[in-house]
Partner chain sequence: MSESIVIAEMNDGKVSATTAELVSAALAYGSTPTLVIPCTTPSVADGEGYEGVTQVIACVASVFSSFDAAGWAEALDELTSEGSIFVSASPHSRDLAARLAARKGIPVVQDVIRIENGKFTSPVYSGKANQTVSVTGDAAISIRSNIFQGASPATMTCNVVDKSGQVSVAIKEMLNRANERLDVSEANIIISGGRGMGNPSNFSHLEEIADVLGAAVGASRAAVDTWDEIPHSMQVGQTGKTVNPNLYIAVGISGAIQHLAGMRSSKYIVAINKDAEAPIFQHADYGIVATWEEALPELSTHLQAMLG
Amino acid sequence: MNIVVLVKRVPDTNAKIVVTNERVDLSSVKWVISPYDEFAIEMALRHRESNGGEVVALTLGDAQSDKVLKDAKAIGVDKLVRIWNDNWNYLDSVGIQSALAQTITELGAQVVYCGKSAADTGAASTGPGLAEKLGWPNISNAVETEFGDKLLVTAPVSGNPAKLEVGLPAVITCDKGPYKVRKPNVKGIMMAKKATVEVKEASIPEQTVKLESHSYPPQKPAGKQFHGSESVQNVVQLLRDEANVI
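Taking just this one chain, and keeping to the form predicted on its own, what is its structure?
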């Protein structure tokens, strides 16, 4: 079984984001594996333990992304692959999905696991978009999986948990579930330091999205305070006319 798990390098969710000269300045933030990708890694490792095979951690990014790959190695993945071309600058979602699909095909993957969304964009488009590019079925927001020739995946349907059977190959996006995400041990960390990252290039279509600028969202207006029963009529009117809640 050839299992690929996607990992993404994102700013720590507690990092303070600074905008300088219409661009986000990330020079001083801590970088980590996107949290939902940790659930994907756990799912991929459980698949390997159940059915055998190899787990390949795959990311798209420059050399700084090697750290998150090695973090995945310390947790237990077998092989590290990074996609990059120094001529790339900003890639839109179509470009990212195209590069991932090309590399996953080259790797001969039979199943791909990824987080349901990335902590930096929250777009939740990579898994479904990748499945479309590959022509594979996709189940999103999986919390549990039973492994075999087919997968029996627990995921929400109309707001309720359901078990869905899907044949392979397939793309599964992962949400937080009952699995406890494993952490690296000393042996894993030492092995990760010596691990080699294989770098691959990929062709992408002409980009359709151009990044113009970054800016903070507008500040919310200051809240209003009211005291005493004489304010009730005014409050009710504001709730109806401004807040539109009654």
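Same protein, different condition: the form predicted on its own was shown, now please give the form predicted together with its partner chain.
This part shows the chain on its own.
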């Protein structure tokens, strides 16, 4: 079984995001594996343990992304692959998905795990978009998976948990599940130091999305504070008359 897990390098979610000259300034943030990708790694490793095979961690990014690949190696993946071209800068969804799809095809993957959304974009586009490009089904926001010839995936449908069966190949995007993800251990970290990253190129169509600017979200005007439960009646009235929400 060829299993691919996507990992993305993103700013630590506790990091302060600074905007200067209409661009986020990420020069002093700490970088980590995007949080949901940790669940994707866990799923990929469990799939390998259940069915055998090999797990390739795949990222699209410049050389600085080697670090998150090595982190994935320390957790237990087998191989590391990075896609990059020095002419790339801001890539739109077409660029990202085309490059990932080409590489995933070259790797002969039968299943792809990724995060439900990345901590920087928050988009939740890559899993379903990639699946469409590959002509595969996808299940989004999986919390648990049972592995067999087919996958039995627990994921929300209209907000309620459902069990879904899907044949392979497929793309599964992962949400936080009711299990602990494994973390790097000492042996893993030693091995990861020696691991090599295979760098691949891919061709992408001309980009049609242009990044114009970043900005801070507008500050909300100061709210009103009340003391004591006597004020509840007042607030209920304001919710109707001023806010118009009930």
